[in-house]
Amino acid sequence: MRALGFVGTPCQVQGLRKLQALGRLLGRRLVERVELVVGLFCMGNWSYPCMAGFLEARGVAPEEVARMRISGDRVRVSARGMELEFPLGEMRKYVKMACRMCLDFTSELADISAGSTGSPEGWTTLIVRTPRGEEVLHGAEEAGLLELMEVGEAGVEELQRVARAKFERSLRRIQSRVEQGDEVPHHATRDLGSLEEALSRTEGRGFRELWRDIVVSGLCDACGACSAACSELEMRNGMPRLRGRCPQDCSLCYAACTRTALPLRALEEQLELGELRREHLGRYRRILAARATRGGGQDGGAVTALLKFSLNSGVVDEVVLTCRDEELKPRVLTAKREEELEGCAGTVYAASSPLPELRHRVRLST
């Protein structure tokens, strides 16, 4: 059996760890062996079609675009050997739906947690959460590939402000909706002690009620959790769609959506993470800035580093991960080199659907 790494953004680690509790629970095997997650800290993602129609808008063409990346209230564009800004708000219009309703900004179910608050230019901001996270961390300073140094109470500070911030926001537009008469499940169901009393939300519900609860609402992330618990459903244009017929009393797709229960509670206790704690950081055993002794990438490039240590060292045999085509579109890949790893380096700031690579990869081996 092949040992996975997962590179995600919140609601993509989400997405993955209610699989993996969720195949424990019923004694399926719904995705491969994933041995490391790495997650993102992510403000929110833009549909492709505005976030490519805000740069032609401004005489930028996305196949021209060579790195993106947003640094405080600024949006960075290099294309063209220029150097291109804009103020983040103009894009904030863009940002889907669901990701206005997410709660977390720093992925506190995965493993590690990578993004560039809180650190200082050129330095990677890394928050170890589990044992696995600590092996492949050390191991990557031991291999010569990573520099560490600790992120002072000032970063952490700020990195937590950040977090607030998006928690709040969201909070907000969670209550108003709520207000309304209208359902936010996922909100709802965060402190439930057991999946087994979050299953119990979903049952006797299939894919006609997940499209009218879920996508039909504006709550779909388009993880595609639903489309790695079902062969029947695919991924299309960011939203889950059937092959053929839904399978009669089945109920799958529903009870794997984050969105229509998330017991992170619940969640967090299957995972060995630290017993430190600061509110909208989750929970973690170190927080540190880091950056790659060679090669390049996006704030220090450390992700990439980790990565490829976890692939030289058989950690990992392959990483699912999203990198970006030749006309700025978010593409799954599944990398097995080091030369397929750094073309991935950099952020993907349009959403995307990992998850059914994972089932794909279970197809593939069994």
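Rigid core here is just the name for the largest C-alpha set that superposes within 1.5 Å across the two forms. Positions refer to the first chain, counted from 1. Note that the structure is predicted; figures quoted are calculated from it, not measured. First, how it differs from the form predicted in complex with its partner chain.
Superposition of the core reveals a Cα shift of 2 Å or more for residue 60 between the two forms.
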Second form
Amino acid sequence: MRALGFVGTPCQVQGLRKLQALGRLLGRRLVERVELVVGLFCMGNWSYPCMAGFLEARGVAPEEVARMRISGDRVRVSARGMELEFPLGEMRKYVKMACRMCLDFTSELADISAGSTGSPEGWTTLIVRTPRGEEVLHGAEEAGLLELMEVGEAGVEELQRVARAKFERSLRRIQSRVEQGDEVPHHATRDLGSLEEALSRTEGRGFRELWRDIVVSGLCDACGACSAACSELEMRNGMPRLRGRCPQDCSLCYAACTRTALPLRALEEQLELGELRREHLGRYRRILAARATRGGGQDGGAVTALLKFSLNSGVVDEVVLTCRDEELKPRVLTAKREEELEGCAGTVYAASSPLPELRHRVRLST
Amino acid sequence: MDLPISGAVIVPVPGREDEVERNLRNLPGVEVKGRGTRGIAVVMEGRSTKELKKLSEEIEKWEDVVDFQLVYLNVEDEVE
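Mind sharing the form predicted in complex with its partner chain? What's above is the form predicted alone.
Zooming out: every chain and molecule, the one shown earlier first.
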């Protein structure tokens, strides 16, 4: 049985953790043997068709883009040897609606979270949360792949400031929807004490209800947990679609979805998270800055270095992650070699659905 | 205030494309962007997500529609 690693955004990590908990609860094999979860800092993802349309309207075809980065409040695009720059605000309306109601900036349920916020340029901020996160970080440093330094209180405060800004903005939107009579279950269920309690709210609801309550309501974050749980579903254009028949009396898709119920506290209890806690950063063991001693990667390349160590040391045999294709479209990839990881370095700005692929790899590996 | 906006591809029953397109054009908040072999591309806007959801559900129920493929669902802030 092969061990898997996973790299994803906060919503994808939540989806994975809920699937793991659901599998344990139901005695079903869903995504077991995921031995390392690296979560990315995330302010939200664009819908791919909108992002592509935005670039095309400015004379840049997505396939011409060599590099795209967000730096402060500017979007910087390198294409055809030219450097283009747009205010980030112009692209705000292309962020998925679901992302605008996400409360997690730092992937609070990951083994180790990573992103540029809080560290000097060229370094990656790492939030080490679990013993597995510690093990991999320590190993990568010992192997000479990573250089570490303290982030310092100013860096942590900066991280917390950004996380709080996302939280408060999303909370305002959630409250506004609730005032209009809409349900936002992932917020309403955050403090539930158990997954069973959360699932009692989803009983008897299948894909038809998932489509109505979550997808058409703009709550679907496209993580693909529903499709990972049920083989009758597939993700198309970042939306779940029924390709077969909805099994009678089955509510697995609805139960797996993090937007139908997300008992965050109960999911936290299933992980060996550190005892330190800061509001909007979740629980952790330590926060530090890291950069790769060699090789490529973005903002210090620490994630790539951690994954290289994990592959080479046998912590994992393969890693499921998202990279971008030649048209900037997100593409889920399973990397087994260092070169594949290096080819995947860098941010993907459009939402992807990696959990069905993760489930597929789990099936293949058993 | 949120101004939700979504894009979808509506797949009509073969032979009913003209009628579906005509009906779509008559719906307030719906703009037909184009028609091709994969269906009719529309952009839908509403004053609230509830309104947009209702609109989507209405189109899905049409007898002449085989499939309603939601492509994106975003939200524009009038005031942030």
